[in-house]
Structures are given as C-alpha cells and as structure tokens.
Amino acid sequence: MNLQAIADELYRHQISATELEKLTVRYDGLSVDDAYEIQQICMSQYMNAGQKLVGWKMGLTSKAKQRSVGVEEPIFGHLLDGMELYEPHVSLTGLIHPRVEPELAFIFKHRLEGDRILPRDVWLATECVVPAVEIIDSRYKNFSFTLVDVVADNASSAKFYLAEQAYAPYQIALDQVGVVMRRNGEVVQTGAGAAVLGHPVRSVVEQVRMLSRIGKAVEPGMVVLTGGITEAIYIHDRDQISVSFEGMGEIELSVGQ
C-alpha cells in the first residue's frame, strides 16, 4: 500500500478544504500504525512549505469517547505555527466543517520524553497553563470517520487560540476548572477539567508516552492540547462564543467569513 500517495491526496484535500471519502472506505486493511504515518508524512509537507512545529494536540480524552470507537488510549497529532490564531477571531475561509471546544494547554520550558513519564516530571516541566480553544474541522464528508481516519487527518486538527493571560501549573486544580461555552449569549456546553482522562495532566503524560514509540518528544517552548472539556459545536458565520474557565477568565471568540 503506497502510502505516499495516500498522504498526497489527503493533503491536497486538506489545503484546498475539500471533503473527501474515507480512507478507510477505498484503501482496505489500514493500521492506526500506517495512519500516523500518514500524518507525518503529511506535517511534513506543511513544515517543507515553510511551517513550524509548535507543538501536539490530544484527541479522545474522555473514556467515553474512546469506548464509543473502541480504543483505550488517545490519539494525537501535530500543532502548526500557521493553525494558531493571533487575535481571538476565526475565518471560516478554508474550513469545512468546523467546531468548537474548550481546552487547557501547557507549555513547557523543560524537555519531556519517554516511556516512564509521571505527572510529577510533567509539572516540573511545565512553564504555564494557559485557557484555550481548538477549531477541529475534519475533512471527510459529512464530518464521519473511523479511528484510522481521523488519526490520517491529524486528529481532525485546524486551528487553535491561547488565551493572553498564563497561569503557574501549581496554582489552579486543573480537574476542578469548571467550564461553561456559551453561542450569542446562550449556554451551550459545560465540563470541567476532570473530563480529560480525569486531569488534563494525565493527557501530557500519555502524550510524552505515545510520542516516545515514534521517537519524538515534547520540546521546550511547545505547546500540548491536552483535549476537549465539553463536546465540540458547529460555528458559523457571525457567531460569538464565548468560554469562561473557573479562576482562569474567558475567551471571547468571534466567527466571520
């Protein structure tokens, strides 16, 4: 199975913002092995266009999203310095179908890498914690796929937003942060931390722990998407959301062509 050519026409779909039918439908027999594969080789014609790696983003964070697709770890994929948003503002130019949800984020000033990673090593190698949205946006028609799809389409990855203001790792229970995502003024989600496999620092450490089977590690200065407090929602154009993060302010996001 040529999976070059597999991660070529991905690509081509997922810079054009074009739906395509799942791999999974066409190309009989593909491993999660040979999806991620397909991710790199994806980010990879990103990075030699000019992007950078900024860091990862985690996927499947709740035990019930990973039992409704029959998996019992998460998934990740790659975060782009084109994907982050610089002003609290999305264009829906480029995207398809896209969603929204609320994420906690942290940034290292320490390298963090292997197998036996512990929460412990993840706080002392954290610089902050900051409150954050992702924009995912799958490229497969009617926004369906299977596991195997989506970690081929980086996670259903698009954009990403940190809030300005950066808290000290010790200073919040990150799984107590309660979280409330409103759509013009109406409530819409609420979560809370413990939602990401029952503390987003748990998220960092299965990322350092997946990263490590493909050699690669969190680097100083990188940010992790430790996943989604709530359920994602559609947005559209012209769309206020807004997201309030107990002790950590909130995130005004406006939507528009």
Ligand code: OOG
Given for the second form:
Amino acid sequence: MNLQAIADELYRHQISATELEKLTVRYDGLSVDDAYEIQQICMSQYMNAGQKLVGWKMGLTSKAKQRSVGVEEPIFGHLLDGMELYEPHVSLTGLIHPRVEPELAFIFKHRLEGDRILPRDVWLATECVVPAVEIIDSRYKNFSFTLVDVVADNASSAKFYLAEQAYAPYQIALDQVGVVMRRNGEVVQTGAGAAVLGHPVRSVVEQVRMLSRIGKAVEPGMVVLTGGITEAIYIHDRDQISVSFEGMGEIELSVGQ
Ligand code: OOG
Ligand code: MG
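Form predicted alone done; form predicted in complex with the ligand now:
Below, the chain from earlier opens the complete complex, with every other chain and molecule after it.
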C-alpha cells in the first residue's frame, strides 16, 4: 500500500477543509499502524511548511466519546502551533463540521518517555494543569469513521484553547472536577474528570506508552490534551459556548465566521 499517496490525499483535504470518503472503504487492509504512519506523514508536511509540534492529544478516552463515534479504544494525535487559539474565539472559516468538547490539559516541565510510566512519574514531570476546550473537525463525510480512519486523520484535530489560569497538579482532584457545557445559555453536556479513563492522569500515562511504541516522547514545554470529558457538540455561527470546570474557572468560547 502506498501510504505516502494516501497521506498526500488526506493532507490536501485537511488544508482545504473539504470532506472525503473514509479511507477504509477505498483501501482494503489498512492497519492501525498504517494509520499512525499516515498521520505522521501528514503532520510532517505541516511541519515542513513551518508549523511546530507543541504537544499531543489523546482521544476517545471517555465512554461518552467512544459511544458517540462508535470507536471503542483510545487514540492519539499531534498538536501543532497552528491549531492553538490565542483568544477564546473560533472562526468557522477553514472548518467543515466542527464540534467542541471540554478537556483537561497537562503542561510539562520534564521529559516523559517509555512504556513503564506510572502516575507518579507524570506528577513529577507536570508543571501545571489547565482547563481546555478542543474543537474537533473530522475530514470524513458525516463525521463518520472507523478507528483506522480517525487515527490517519490526526484524531480529528482542528483547534484547541487553553484557559489562562493554570493550577498546581496536586491542588485539585482532577477526577472529581465537574464540568458543565452550555450553548447559548442552555446546558448541553455535563460530566466529570473521572470520565477520562477513571482519572485524567491515566490518559497521560497511556499517551506516553503509546508514544514509546513509535520512539517518541512528551518533551518539556509540551501540552497533552487528555480527551473529551463529555460528548462533543456541533458549533454554529454566533454560538456562545461556556464550559465551567468546578473549582477551575470557566471558558467562554465565541464562534464566528
Ligand atoms: C475523535 C477525536 C476524539 C477526544 O477528545 O475524544 C477526541 C473524534 O471524536 O472525532 O479528540
Ligand atoms: Mg479531544
């Protein structure tokens, strides 16, 4: 299978924000490893065009997320500097059918690598934790995909925003943090940090283990998004999305053209 050619095609759809058919209905026998290879090739193209790798994201770490897309195992993707929003405002331009989801992010001061990582290694390496929202945008028609498709498509990454206030990692029991997401004042999703693999720290453990299989690591200064706590909701022009993270403040995200 010519993974380079498949990656070239997917990359063109990513940069032009146009939908495509699932890869798995067109290319028989693509494996999950092939999909991570395709992801890597696409991301290298962004990086060759000047973007920087700023971290990693875990996806499908909560049952709510797994159920909503019908894929039952965690995945990961790359975070590039061009995905980061400097203000809590997202423009729909350049996006296909975006959705937003609440997440907790870790920011690291030390390197984390290897497959024998424990939560305490994560705490020692963590500088702070920050509430976040991720805007995902599958390049596949109808936001519909299999595990292999979504891995190839960099786990549907599009944009992310980190709240301004950071928190000491030990100060708050992250599994206990209640999250309420509102769209235009109406409650649309609720959840708690425990939705993410029992505790978001486990998502970081899993991220480091998955990276170690491809010889990569979490580097100092990087961010890891631990995965949507609730289902993601579609966003539309002029929506006001507010997400409150109990004891960790609120993110008010506005949506525009
Ligand atoms: C896959 C990306 C999942 C998360 O936090 O679970 C993800 C998708 O739902 O399109 O970012
Ligand atoms: Mg996510």
